[in-house]
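Take a look at this one chain, the form predicted on its own, written out in structure tokens.
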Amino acid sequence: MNNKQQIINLEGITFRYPGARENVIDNLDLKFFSGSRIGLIAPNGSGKTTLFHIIMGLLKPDAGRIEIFGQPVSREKDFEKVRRRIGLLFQDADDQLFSPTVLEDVAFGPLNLGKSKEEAIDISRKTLAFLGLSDFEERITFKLSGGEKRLVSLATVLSMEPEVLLLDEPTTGLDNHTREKLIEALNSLDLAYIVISHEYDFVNAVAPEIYKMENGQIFHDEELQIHIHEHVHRYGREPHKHG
């Protein structure tokens, strides 16, 4: 028997972009519950994007039911209140930045949440250290580098203290490196996430429970498993330990 509170349910899934002639979410089902951490394989043009957009009420489906946190969600005022509850990370950094400096842009959240100015600072340069940012505080956030927008948006969305995160393509424009950092973070944080990437070690590395997504829906596949097992052992079929 599952303990775990259930936190997203969708059942039915469907959705067609106006002009397409498929769905690119095809009756999805998913169930996802707290503590749980769960990587999606997904190619581009699987609707993975489309998945967590609907996830946050940012795209409405054609079909299907969508429940969080126990609520049945479809408007608006539903979505609001699951935005400050559940942090996204788009894709695309600059879709999340747009404050002058990083101080500003990670403080943005708090202090729309009610936070004061000090409770917001404070909540930011701790998340700002969390994440090995200390000294951006005052870097222009235009002139950051792909991998440190990607890193400071991670901090955008942290500052606002969710109980889930919707991660979409973490890695992108990160330097190894940077792309260690991260996976340190995303194991050290004591939240339950959904990550969506095509990097198979990547999500090896922070998701105990893997699905591919293909074809507009969501599938768990033994073969992948056993993929990633002996892409991340070179010499995978020899006896070997794991810590």
Second form
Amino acid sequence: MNNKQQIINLEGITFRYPGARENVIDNLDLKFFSGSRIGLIAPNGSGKTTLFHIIMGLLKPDAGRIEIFGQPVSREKDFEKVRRRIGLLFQDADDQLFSPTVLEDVAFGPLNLGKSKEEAIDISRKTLAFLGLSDFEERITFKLSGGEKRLVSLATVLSMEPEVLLLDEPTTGLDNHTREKLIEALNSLDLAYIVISHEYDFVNAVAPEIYKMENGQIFHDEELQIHIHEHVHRYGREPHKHG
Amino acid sequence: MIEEPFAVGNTYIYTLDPRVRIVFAVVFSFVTALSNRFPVLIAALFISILLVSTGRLKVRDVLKRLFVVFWFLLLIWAILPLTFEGEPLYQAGPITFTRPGVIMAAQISIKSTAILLVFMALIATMTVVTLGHSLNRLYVPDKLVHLMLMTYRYIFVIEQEYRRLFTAIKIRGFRSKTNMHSYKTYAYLIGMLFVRASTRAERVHQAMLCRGFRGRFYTLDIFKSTGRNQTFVLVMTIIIVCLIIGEYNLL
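Instead of the form predicted on its own shown above, give the structure for the form predicted in complex with its partner chain, please.
Okay, now the whole complex, with that chain kicking things off.
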């Protein structure tokens, strides 16, 4: 781990929503190195989205230190640089897709980074092709299905060519086919990422390192637990899988 | 919600540059609206019908849209002939229909129908997205264009949220009646919709910040230009000039 560059370093981060009784994030430490892929298993309301928003500078922590790419960040200006290198996939694709057509939405990031129109279109087409969405260019964003929206929003983040991806519950509302496609896409990416989900199976399929988030903190559970499921249901004799 | 029954097609009109169509629809509307002579107005109506038929728009959809104006026109016909002062045309007891009133009502009817038809033929035959981009290319300010496109984008999301809320109300046995409970429920529904729209707006803004948004929008123009534009421009210009000549007796 020592030869790897430290990308994200959170120390003692604490955050409480105004009016809330408890801290959502409570004295949390997180070190994230280049090239690593970690999964965070987190139940609803455990502060996972808050954590990502703190890393991106969308929320200001009440206490703690944030260091990203070796630099301490605290002001909006610092975070503007962070956002160019870290891509966040939002939980709700409708929040992310705001342009009328798919191509425009994917090109929005590159254009903001100062790329020319031609370059932006070129990058966007390549990104869409990588995700198998080549014929989506002229589609209208709000007329896409849930799964298509998710993949297109992934494209909008990838087109910024980030060094790190943060994925917030990427499997919400996905059908099996799109889920598989997403797993495949993530595994073939040459990117470091943190993925948060409450689905163990998905996290296990995309991240070699798994942590658990609970009570506003992150834990590492390395111990293997042997466990057996006994279950009963109709047609149980038929070969089947549980998703 | 917003339907675009005419937006996609493959007739002549669809091959024209959207900017050309917008410009001529606007110019034609102004000329028609400012004309008062019946031969000119009827010519304008005739041209608008001709344009709609070149687009081969479905007659039923066209009539459905015209119907909206008919109510307005009915109101005009009910009020103007009775209230406008001037030479009486017909007298039925205490009620007098005046000649200038009837003329005025007829002018308004022809003008509004002609303008509506032209807009159906030239503007409704493009998607809202294309319309936005074309307006941008016609030097309409960025902010206005993006306001329009964003509204168009999120009106569907807000509609979905409205439907979800309304289903939630319905499955718990709500029936709209004229009482305090119903009014209160509707007020909550609308209030909730505003709250959700505003939190949604906040999240969209955050997502935009994450993608490096700095207050500037960019439009990718993807226009296909074809050679047919020139003929259309020429014909339409001649028609409009003729209308103006007819109106002001310039010959």
